[in-house]
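Form predicted alone, single chain, as structure tokens, below.
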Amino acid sequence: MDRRRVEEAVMKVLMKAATLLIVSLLGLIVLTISVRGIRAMSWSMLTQTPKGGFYLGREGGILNAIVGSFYVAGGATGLAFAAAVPVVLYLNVFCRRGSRTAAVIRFLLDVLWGVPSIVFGAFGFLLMLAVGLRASLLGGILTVSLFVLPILCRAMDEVVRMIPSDLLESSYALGATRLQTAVRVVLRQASAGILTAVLIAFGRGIGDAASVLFTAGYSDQIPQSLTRPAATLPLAIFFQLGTPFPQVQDRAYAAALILTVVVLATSLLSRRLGRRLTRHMIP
């Protein structure tokens, strides 16, 4: 046989079994965490928040991680996506394409992103220190958007960087200022894209627990102002885990499965209204 072919069908046959286990990683982790999840999973867990001996296990639920939750990714995600935008159409619409002062910012946004969140987290502190403020839904909120911020702003910026640049001198060439372009032009073509980065933030944010363990600290009620503490899933699923009852290391599963369900329906949402955003889009 031909070497070239061999090559080939091992190559096929790797890729195949790379896939396939990712796959079968992927389907082992929902699954255990589905069986060990389901058992645990009532009403009340979803619609209550910890009842006096919850950690023990009795009665009372996570609505307070869940909602807590909620609260600072949103928060975070926000405030990253009006920090992200301004940065992008910079680097897009007035920055020249390829320019040395570009490739620095996205080396430094590239440098951010693959810095730990725990390290976010123990700056997110040290900030709350000097600024005089304690562990609450505020300090979490702040600091997830440090964490997000890079994630938001490469994955928008490599969304503009697709649209043509055709596009924008045909702008330019109708008269348009380098603000017009970037905001009724760029942004309008790349609003399906950008939504998607918006969602994949929300969804690296919801899900990270070392950010917040030192900054949103933990309460067993929902949080009624910005001042106050607040409870996380990841948070959520790290303290009942670490118990010796088995009840309430069943809730842990329970609520990694509902954290889980949450970044697959907004992964889902983010492809559908992708989908449905770039239709009337000038390819």
Contents of the next structure:
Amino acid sequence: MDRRRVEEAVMKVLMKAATLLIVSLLGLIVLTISVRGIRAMSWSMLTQTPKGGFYLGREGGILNAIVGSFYVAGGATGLAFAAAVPVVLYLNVFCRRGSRTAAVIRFLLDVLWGVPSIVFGAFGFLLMLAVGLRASLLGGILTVSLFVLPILCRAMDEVVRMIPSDLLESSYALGATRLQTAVRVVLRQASAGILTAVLIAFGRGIGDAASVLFTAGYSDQIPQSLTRPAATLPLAIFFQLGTPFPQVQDRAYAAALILTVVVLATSLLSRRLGRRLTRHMIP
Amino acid sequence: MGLPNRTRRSLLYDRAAAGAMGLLARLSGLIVVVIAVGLFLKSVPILKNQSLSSLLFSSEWFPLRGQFGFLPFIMGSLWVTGTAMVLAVPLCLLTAIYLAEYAPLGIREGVRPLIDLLAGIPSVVYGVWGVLVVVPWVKRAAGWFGYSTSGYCVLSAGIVLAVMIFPVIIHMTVEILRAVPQEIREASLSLGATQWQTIKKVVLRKAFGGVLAAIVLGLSRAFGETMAVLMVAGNAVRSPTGFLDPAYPLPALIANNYGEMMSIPLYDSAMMLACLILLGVVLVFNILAKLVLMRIQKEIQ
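Can you now output the form predicted together with its partner chain? The one shown was the form predicted alone.
What follows is the entire complex, opening with the chain shown before.
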């Protein structure tokens, strides 16, 4: 056997080993979280708030964090969606193809996408101090919406860009304005992709801890108003893992399992929906 | 005049919508600029108080005495990110080449979505895994070689970070390799090159810029990552001198101290400077990678 065949064979073995290692590491993570989480899981975990303080109290569950997370991530995704739809429509319908303005805005949104979430957290806190807002549900929603905005814009932009320009042109030819085309043709054509983008953004928003660390606060109660602090699942994991009491640590493991399930479920759902709904699109 | 009222109204709405949406689009593009300017304005007080070089290259970190030397945190970030890259890059390249070039369709279709799916797992969950699995493992492994460590160290943080950036690098690299035109592979194979020679000498050379961009994006992700690192790096204010020393990277510093900074003068300004350094490094990497990718896209088209 000549040398180059040997080299190829060796590399192939290495490649297979690397792939196997990476897949099994990822599997190991899910397995670790599942095993510890399921051991810690109970009905009261899901239906009760912590009793006697999140750090020291040994009773109760993580309902406060589950509800808080859905409030923060849901509110933030909604807010970011309201901003992202006009942005994406502007980039694709109102700007000419290949326009400089659109290219610059896309570039800046891509750059924003790369900003670490701890910077969003610190900046959000800075803004809240400036307007006199304390750590609260509202502060968390505002900061996380900044964090998911570029994710939403980018994901939606990718779908809307796929719409063939002939379709827009035939709408114009029928006498529709750009706004009418944007709302009735573009949004409808892209609805599947938009839903997928929303789910992706929600998944990212609910999993992020650094952006809510200073802005949403932490509380044992379910928040009753926008100005009250709200617990979130990532922070529940982070804080409760650091206690010496196994009962409290159990709440962290249960929270980690719930968070992982929620994130993986949204991710799977978005893939499914994306595939199913694109069948009805005009290619 | 000649137009019916309804048409005139539609046109008016259209113009108004164009204006409003244009404004909103420009504003959202400007967010990143606003963040940078806001952080800079807030870090001005400390920059006035101490020279930038003493802030960046001094190890004296005594906030109560007004001494803010960022060196231990910068070194911590470099050690942890460097370790993660050393572990992740070879593994990711091997896996990506396998998935893009060799793997049968079934394996590719099975493994790629799995890796993408796991890209969504939250950072704290990786942190929990780090605490439960990686830290004890590093502690035990170090023991076999006669070293003692708590396990909360550079190596643990590097391993956790490496796993976190696997999906980023693999996803992009596979995409770039697939974008290399099939004809040049065929040309190389028809000249008698083996598949591996073709990959090494033709495909990888063609894809070099893009692969580099993917690695740089992974690097910037690792550099800015906070929670998982915070949970396993050990967080001791000291420049690490080895893989088994604890490290205290910049993001962990911000996360740990932001809440209590208000009572100490200049502390908040120092934290903002830490944020600004972080943002600056990450932005430079991101923009470089983005520019390379944009050029490659143009080349392919």
